[in-house]
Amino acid sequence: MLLPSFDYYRPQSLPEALSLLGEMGEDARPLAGGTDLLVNLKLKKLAPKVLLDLGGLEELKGNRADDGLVSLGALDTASRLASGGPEVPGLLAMGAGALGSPQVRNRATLGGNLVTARPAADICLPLLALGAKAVLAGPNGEREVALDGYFKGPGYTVKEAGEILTRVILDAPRPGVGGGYQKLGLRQAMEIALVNVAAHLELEDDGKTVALARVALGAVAPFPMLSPGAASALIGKPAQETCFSEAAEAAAAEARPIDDHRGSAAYRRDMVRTLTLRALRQALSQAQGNQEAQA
């Protein structure tokens, strides 16, 4: 299939592109891996007049960790996230690696991947899991949104006209902090999950004790979702089995699966407590071996 015909432009910095997007506003379409935009051309989802390509800005590039706090730049790909590094979360590396195929991950970008939103997307989950917030730049400056409460449905967030994703900002990896990412899908690669799971865990100085939780749910749901009765269940409590037994049920009770061709409701529901269970069961693991590395 051929692209629609469009006019091409490729800004030089962030100002330069933001004055273009408002100039054209809705025949404008900002471009950075193209894996969803360039497909959607050409099933002919998406007719825009104008391709704003980001690949030259320089303010959307490279991650900087300070203060306890990391930022990763949108154009940051899959690929590379996925081989991890010091500024990376493991179970962002989890979420990255297990998004398409090789290919797709050489070309698939962070930014992309949160505005496109889709309800099981393999990054956006680990980051909403992890508490990070999305760094919008637009006409009247720049705005941080934490990402429980960006999504609103697929293929929608309260990024606004006029705004492009700049950065995420999330907590600096440390000792006692760990987190899981579990998929299931009908195929071991380019597959869109019928069901995913991450979990964030920080343990409290004992090694026993569970100080922070989050669960975030994906595919059971209109967009990526945080579990609060999974978090609930685990906050202040012992990080063994009968707790997460617990929040597991807490996930899939708080889950809003449908029936599709792809699977039934109650079958994920039954997933989310399962993959849930095994999420946790990572996190505890790579946040014990953390700390043990670090005494």
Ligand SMILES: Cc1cc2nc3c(=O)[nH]c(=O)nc-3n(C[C@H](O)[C@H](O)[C@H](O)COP(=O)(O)OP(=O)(O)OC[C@H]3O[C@@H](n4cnc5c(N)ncnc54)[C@H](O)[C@@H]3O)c2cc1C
Contents of the next structure:
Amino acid sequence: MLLPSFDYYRPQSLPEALSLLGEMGEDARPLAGGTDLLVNLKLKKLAPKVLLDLGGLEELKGNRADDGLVSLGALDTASRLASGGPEVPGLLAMGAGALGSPQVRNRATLGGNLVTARPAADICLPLLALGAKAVLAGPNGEREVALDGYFKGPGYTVKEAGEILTRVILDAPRPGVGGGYQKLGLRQAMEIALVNVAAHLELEDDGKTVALARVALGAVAPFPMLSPGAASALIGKPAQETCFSEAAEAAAAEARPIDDHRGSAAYRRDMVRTLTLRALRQALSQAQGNQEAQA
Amino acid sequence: MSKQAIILTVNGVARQALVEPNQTLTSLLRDELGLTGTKHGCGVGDCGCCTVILDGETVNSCLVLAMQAQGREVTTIEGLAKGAELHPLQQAFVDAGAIQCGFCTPGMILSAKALLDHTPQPTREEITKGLSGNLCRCTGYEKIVEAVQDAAGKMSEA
Amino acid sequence: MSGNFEVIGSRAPRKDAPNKSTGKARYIEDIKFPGELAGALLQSPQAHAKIKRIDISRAQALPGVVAVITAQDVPDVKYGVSPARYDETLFAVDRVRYVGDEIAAVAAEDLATAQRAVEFIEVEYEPLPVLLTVEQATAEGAPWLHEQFPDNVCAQVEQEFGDVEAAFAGCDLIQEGSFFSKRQDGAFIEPNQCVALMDSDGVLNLHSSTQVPHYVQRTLAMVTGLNMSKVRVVKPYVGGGFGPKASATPIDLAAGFLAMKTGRPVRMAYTREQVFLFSRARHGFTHHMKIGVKKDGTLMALDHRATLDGGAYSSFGIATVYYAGSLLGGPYKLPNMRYHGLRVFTNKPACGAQRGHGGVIARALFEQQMDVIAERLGMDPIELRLKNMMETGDVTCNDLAMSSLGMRECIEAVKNGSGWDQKKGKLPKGKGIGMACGFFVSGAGYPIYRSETYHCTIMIKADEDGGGIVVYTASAEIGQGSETTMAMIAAEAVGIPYEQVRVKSGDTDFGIDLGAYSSRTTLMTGHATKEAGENLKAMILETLAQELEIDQSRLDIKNGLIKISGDPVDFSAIRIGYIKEHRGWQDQPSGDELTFREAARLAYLRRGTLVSTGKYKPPVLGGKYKGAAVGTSPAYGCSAQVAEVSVDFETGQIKVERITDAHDCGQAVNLTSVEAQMQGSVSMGLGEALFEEVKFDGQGRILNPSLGEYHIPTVMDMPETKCIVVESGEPNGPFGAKEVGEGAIMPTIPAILNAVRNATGLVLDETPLTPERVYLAIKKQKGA
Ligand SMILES: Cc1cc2nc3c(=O)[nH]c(=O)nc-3n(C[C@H](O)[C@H](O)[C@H](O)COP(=O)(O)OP(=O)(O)OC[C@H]3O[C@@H](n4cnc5c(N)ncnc54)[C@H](O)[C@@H]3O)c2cc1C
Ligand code: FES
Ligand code: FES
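Switch from the form predicted on its own, shown above, to the form predicted together with the named molecule and output its structure.
What follows is the whole complex; the chain from before opens it.
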């Protein structure tokens, strides 16, 4: 399969990249791991004149922890995220580890996943549930955008053409916080989810009461979505089956699935319920586990 | 944009090539460097038969631009055997009967190599996870898993 | 079973494996010719339309374009698979019948230019009603896809053996069920490709990724109007076939025409999407069965109706629709059987043959119904099967002769191997165990075209120095290991070590071989190879006997050594002669036995280059009724499998945890290769059972033409598979061998279905068993 013709640039700094992007406007596309972009070029869905390889930009690399927050570089690959590390929340590692195949994970980046914004994106869901913010650098400097509100449609976000996603910022992993990730597909690998759910739970010091919760749903809306109803069914309640079931019901009610050849809306809605419940159980056991480990 | 010269290390040897911006790493290896052991089954990351090792990690070379290999180290299936002596993984694949049509084999062996480089004594689960990006329609994978187990054992004895 | 074999039955490493493990093995994409042009196809974006106008002028004007051809530029010759159903033309003449139907081809200096030129060809279409289902295609007033096939009926079969109605009247229990399966894709990992070029002898050479060089040669010759001797087809290594590569492709033919027109080599390759568009893979089947039994479980009668959604052309379909019926004749004693089969044309890519040709879904439903019957009778499903099982020597009601049948042994093997008795009925909720049986031909009894042709011919040439032999065969190594199998058979027949045999295959210049389909190669090409090997041995021993002045019956060759019975014989003159000829060599023959090397050298010195030949065609097989040929074979392989599954009741997900598989291959030529075929069959069956489905939108476009969205199993989806090889010794097979390549897939789907039923109580009637289908069925069951 042939790639169409394009020019290739590899800027060495973010300012250089931004100015190239500014000059060329819509004709240029940033290239990170290429696992979405190059496929789309081959399938003739896109035909940019220029690819701007972000691989040389130090500003987009490396993870930093600082003052209870972590900042993850846009070029972090799914493989590196999946292998964890002190800055990487367990939930994100689970999502990244469920993406594609080893070869794809070795190339696919966090930034590419957030910009492509597939409805079932395996890195977007955990980040959304973790309350992360994307840092977008543009001609007029940087802005931080909460992911809740960042997604607009499949492949469509608040990021503007002249902007580059440099990093995401989120709370550092800490005791009493846990995540659960559930992905349903046909195969055990190489699957875009039929439905996926990421759940994030923060417990009070009592180890029982839910202080904060977010449930993100994939493949049931035009883009990864949060279920506010699930969150409010949980917050302030004792973390246990009753409120988990209510949260799962709320998530199922709020999901906006459609029928397509991969599955029916009705099935997807039922699966949101099941997977939310499972993700919450998983999140609770992780939260309690690391709280005990701390104690 | 015209062709550009790139320098990279392929199977331990520094190589130079003139490549088009829209040339993939698969095409660089196969068409420019004559390394046709890297196969082409889909072009979009779905099958894994174009797998090579790039700086220690497996990638689908059909989704890497040749220019992105500038300055980097690539291992292809041709880089495993030492002369006539097969790499232990290759030998294990031959011995176990893990090869039928052989079209998936180069990619499969390279995925197995990257796995064993990182995890010399993998469990069955780690093996299946490590090979999950390489489709094989012929073997049902059983003998491939056996071959990797066998090679892991032999390589750790050595 | 194993006789006294030196090579047969071993685990000799495959001849091709070292090259395949190092990347040295060459497939079409690795073979380059100087001056190659790149070809590209224009395929219809419409599923059904009249072609009003084609304008190629813009394409022709594009710099770099060397030739553009359409229906106007090629002879108006119809081709296909079965001569009775030739219904394809290379390029659409006035009508396109599916999305992907070929309209034109371009040859250009490079692929990008060829592809651009294709986009520059203007076609004006007049849309016709699009018929995507059997119901639409057979509805009143539906347009006919082909004038010569009224009502879109490609083929209709009516057969009755015995008296089905009378038998039902005497039955104690009648069981009825239906099944619906989806169109599959071959999903071989190497997409079809080819290079065509004219050589200096005026021969059109086609190098193609095919299973059937001979049929491709015939089709190419017929369509181009060339003599067979002016067309040569060469098959290098092939990255899998499984059926869909068992006929000439439009790119084989288009590349041939373009090479003739341009005088340059022309390369054409399908993209993965085009592989799906070409298809020729498993049909979608609908089956209804009514089965009658006696109280004691004796099977009495089967009434069977099958409908096949065939796609736009016949391809293998006529054989498929017959196989779907005939392969239920066994392996159970079934005295009365009626079959009504119907294959219908629709505006989708043509379906053809795929591993287990025609029989897989019929087998799935029948074996599922056997389990239901067992339960209704209060019998163990294994007991019911054993009660009705045929024995070696039995002939089915439709005249298929079971010259060997290790079915009982297979059943016992999987029963013990899986721990059936400890598990059946004792598994925790959500887990299930199920079993099924099946059988398949060891090569179709007749060629696809009517002919008395040999099905295969073999030439063996001994090296002039006696060092080894070369087997020349036109048979097709496509990954199944046939080169290795022929090397082993030749080694055994001649009496030399496996290492001394080289095999050259896949070239129509080497002779006749019908190719790799219907699991024929081991038995048929194996027979011819054995015969050629024995002939070579006889030639060598004849010369040796004359030289030694003894009776030839005292001589034999074993493991590279000449065995002389009776009194010692002085062969020193031969040895001295050999040694003198080879001064300077370090490995002179020694020891007190004469070697093959010396004997073969001697024979060369006395008679010139030693070439022996072998040939095979099956005897006249089968009954006299219409369609009696389909299903006939000199032998049948058979198998039993036990599947163990777990079912997630909340999502509908099924995990196959273990498969225990026993197959009777008569005699394993290569044990490793037999297991490999069994494991490969299980994975294809598992994919069909759980995941695989080619889907279409309302316009007849494929929704999932990629290996990302058409799901074949990954390594993580495969259960551990335990293989048990049963050897019943097939009298009609070379050294007792028969098939394993396709029979092994037969029980997989029903074993999984039966295990899922055991876990859930559900009789599911539609594959693939996607989580959604299973979940909905569970929900319905709960509601009921
Ligand atoms: C075989 C296969 C399987 C896959 N399976 C999965 C899966 O299971 N789950 C899943 O979620 N995804 C999957 N994907 C999709 C893909 O791998 C992911 O979306 C990946 O995260 C994309 O990252 P990338 O670095 O490759 O992006 P690229 O392809 O490089 O870029 C994607 C898009 O983002 C833009 N972009 C990238 N980085 C930036 C940046 N920093 N700033 C601005 N714009 C940017 C590009 O211009 C482009 O438009 C799969 C892909 C393949 C080929
Ligand atoms: S060819 Fe690269 S993954 Fe299939
Ligand atoms: S051996 Fe044929 S695809 Fe793996």
